[in-house]
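One chain comes next, on its own, written as structure tokens: the form predicted alone.
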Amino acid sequence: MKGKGAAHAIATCAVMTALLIAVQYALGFVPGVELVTVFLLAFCYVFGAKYGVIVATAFSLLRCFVWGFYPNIIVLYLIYFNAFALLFGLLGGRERPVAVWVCPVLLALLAAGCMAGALIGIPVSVLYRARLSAMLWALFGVLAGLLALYIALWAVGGRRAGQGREAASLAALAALCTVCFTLLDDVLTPLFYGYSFDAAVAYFYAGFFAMLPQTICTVLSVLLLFYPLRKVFAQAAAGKRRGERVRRRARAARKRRGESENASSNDGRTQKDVV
């Protein structure tokens, strides 16, 4: 029966890995749009860190058959997505939701960073400066709006408002993770290819054009899709738990039958020996 439980776990992780690869492939041609984050976040939140790490590792390795084997990308994905799975898997296993102060603090810091970047200016080519500034202001507007929504839901209270605060908190954490993904890439890729300092700095600033739209997409996708995906994954997890309960009851019944068949008689012999 343990083998059936392991087979179910392998099948669940395999289907989720295939889904992540399909989602990334389907949207890989749309700049700045990705749904891998929200799918993996909801899966880890429901199934836990163990399942999440298995899926994150399998996804990081198997996607290479579609997009090619690049060592720096493999290392980047293995580090980032495993850490991502651990974070949201452990958060999902907590009895209490994310602390109420985490979301506004994260949103305020991220929004302030975007506003500072837009006002001070980031040293990129003059051709891209206006575009980058517009993207920073757009991300600032999304984060500020999310912060206002969180404060409003905090003031209202109630079950629905609590769900909204949870989604907003996870969206803020997912946005921070998206920023960390780009920053990690800005460290690993120059080290791997031996960039000079000036080239590494240029690569760092160029990464903003990928990070900003992806961060906006992450915030909006988690807000809109987290609870529908969580409901779907929760139903699958409930089926898994029902199967485990059935297997435990069947195992206990077989154990009781075995004990009754081999119960000792008064003289020390088993009932089978007496017969």
Contents of the next structure:
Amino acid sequence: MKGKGAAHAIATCAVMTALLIAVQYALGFVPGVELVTVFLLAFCYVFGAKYGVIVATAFSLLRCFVWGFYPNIIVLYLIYFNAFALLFGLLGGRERPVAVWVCPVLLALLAAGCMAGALIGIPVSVLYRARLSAMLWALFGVLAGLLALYIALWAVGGRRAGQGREAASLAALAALCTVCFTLLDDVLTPLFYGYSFDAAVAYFYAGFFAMLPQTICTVLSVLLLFYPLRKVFAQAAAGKRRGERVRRRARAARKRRGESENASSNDGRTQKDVV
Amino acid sequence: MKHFRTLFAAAAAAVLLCGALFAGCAGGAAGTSDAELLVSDGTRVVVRANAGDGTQSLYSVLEAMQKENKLTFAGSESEYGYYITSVNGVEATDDHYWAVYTTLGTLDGTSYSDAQWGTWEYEGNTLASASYGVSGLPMIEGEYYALVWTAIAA
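Moving from the form predicted alone to the form predicted together with its partner chain:
Everything in the complex follows now, all chains and molecules, and the chain you saw is the first one.
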């Protein structure tokens, strides 16, 4: 990132960070609904891991001016969103679809976990058990539906179906990441505040109420918004690449004409000589 | 485009299904409880359940008492339940908050309070800091429940 490239990179990352903070703030008052995951996912997928990590770090730190400075949350965000950016940045950089087995395996594992939780029963307050069970069954239904959709698209074949399968695979990976976010919080927060084992277990179970709606939201938002967002970001990235291409061509043309990198002034001296 | 329409239809169906499931389970509990308001002022509210089958929450009891003008309270809903921010006109500040205490310990394998986070004494009864908010605490016969104006530890 040198010269104009660096300025463009800083501007791109700044705009994306502002967008993420705005998206989080706008939906912060709706419990269980968040679109930061799909925005960051599409951005990292198009712009790559390097830009993704810069945005993830800036977002994790700057959002504190809106939501407050809580050390455990800052550490959680820095670890999670940087790992998230690396994962989806590297996936996007591969320029080939996610392996066919990834989506079915992830969805089957997550759906089995939901079904087990709903059948065994999670020891939360007796007043919350029915709601938690409904949430688990709802997530199970969404994951099973996504798996059925993936298999149907796989059977249909073709480029469009391939795009749908890719979105389904990324939705499954994003769902896993959302679950990991809550699990990471279940470790970091009790450690940071020195919870007793019982309190940590209670915190873990209470975390299900945040995790389940967010996971459902992640699956649906990635499934629906990944391609439109990817298109928008790809257009922005193409603008960046077009600019680089124009500069490269101009440099090559100057070389062909035998001009040096430092353009001559009217009296034959280069800018370097003048300086 | 056809596949996008299929995706959209599937997602919309999933949203409706989830909404219906959540709405079905979000309704208030239809159980019964007989609760007595022991104290209600600007620093504490103490309630004792004289009867209760565990299907009604402290929140619904407080709500009923508010309707009878025995006390006032306000707060906000969150993913973790109802969070009380004001009782009898006294608002939570940067230094103080309304803590929830109860004598209800472990019931059916679920712990409802933890003395590690603090205790509060009321007429010879030791109430421990609740693990749930007012909407997650079931009314159980003989148990005490308290909202206490508490300083935030530095």
